[in-house]
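This document starts with one chain, in the form predicted on its own, laid out as structure tokens.
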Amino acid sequence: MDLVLVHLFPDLLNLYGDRGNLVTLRERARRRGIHVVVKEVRLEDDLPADGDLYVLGGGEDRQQALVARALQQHAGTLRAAVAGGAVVLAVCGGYQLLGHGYRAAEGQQLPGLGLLDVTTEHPGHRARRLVGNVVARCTLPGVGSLVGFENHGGRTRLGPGVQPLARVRVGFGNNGHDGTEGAWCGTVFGTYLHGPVLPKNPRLADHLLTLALRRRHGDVRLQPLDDRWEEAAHLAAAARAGLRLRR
């Protein structure tokens, strides 16, 4: 089997090791004998239309402003890919730009792609940042708990067109009020979890890989991997946040 991974703006959106999400997807696929092609997209590049899974990380407001303009130029290609079954994973700043838009702390309005029915607003520099370890219960079947680290000023509100990716047990999540973390709709997923998120959440990584492979290869069932170290990292992250979990 073949798999095309597209890494969007890795030089600008790589807070807290978000590149590790791409590495995790690539290696979990290769360990199963899947041929992986990785395509990196920078500001001056065209967006490949043949991606099976598109990955965006997080960035500060300055980087987000640059990326927001570039994403608008690629909007048609990315929307068509999603309509054809491609998967998107976006973290923090990337997640905010998948929504309808992001209003930065200084009041600048950054346009979003509208792939997720969410809106984000930064209440200003005097407002408390939402920072710390997170443990949440994922809404996707078979994934269980999610762990990670959040650090964001933006408050994201979910519209009726999406589901929360998880329900927070420890941490702030999307806005610190409604108990939700991240969002998903169809094959598009957004989250505030850094760390990066996928190495310590192998079940989420495999969920994304399965969806991406089905775009090209039909009803795919992934072979189990020996995840003893990944699961140990998951439990250790939860314990650091104050919860003892069983997996």
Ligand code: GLN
Given for the second form:
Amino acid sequence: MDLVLVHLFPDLLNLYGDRGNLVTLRERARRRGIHVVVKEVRLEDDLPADGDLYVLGGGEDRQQALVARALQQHAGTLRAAVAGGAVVLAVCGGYQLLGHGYRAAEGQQLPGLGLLDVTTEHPGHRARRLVGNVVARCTLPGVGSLVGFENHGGRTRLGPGVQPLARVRVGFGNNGHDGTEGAWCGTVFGTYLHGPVLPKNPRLADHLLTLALRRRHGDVRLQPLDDRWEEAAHLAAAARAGLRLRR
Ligand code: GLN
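Could you drop in the structure for the form predicted in complex with ligand GLN? We only have the form predicted on its own so far.
Every chain and every other molecule in the complex is listed next, the one we just looked at coming first.
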């Protein structure tokens, strides 16, 4: 089996080591004997149409403005890939740009891709940033709790076309009000969780890998890995957020 991972703007969207998400997906696939090809896309590049899994990290408003323009050029390719079953994972600033749009802190309106029915507005620099450790209950079957770290000014509202990725137990999540964290629809996933999110949430990583592999390889079931370290990291992150979890 082979898997094509596409990393969008690794140089611009890499807050809090979000690049670790790509590394986690790559290594968890390789340990199962899957042949992985990684394609990095920078501002001036074309977007490969053959990706099985597209990954975007977080970035501040300045980087987002650069990326938003490039993403509009790739919108058709990315939409076609998703229609063909490709998976997308986007974090924080990247997540905001998967939605209908993002109004940045200084009022600039950045267009989104409309791949997720969410809208984000930053209430301005005087408003409190939503910062801290997060523990949330994932809505995806078999994933259980999610842990991570959030730091965003933008408040994201979910529309009827998405489900929350998780329900917040500790932290702010999408907007600090409705108890939701992240969003998903079909094979497109957005989250505010940095950390990076996937190394210490291996079940989420495997959920994404499974969906991505099924696109071309049928009813794939991943063999389990020894996740003692990952699970220990998960529990340690939850403990830091004040929750003693059992897995
Ligand atoms: N600039 C965005 C915000 O503050 C995203 C920040 C991020 O990616 N951490 O909402």
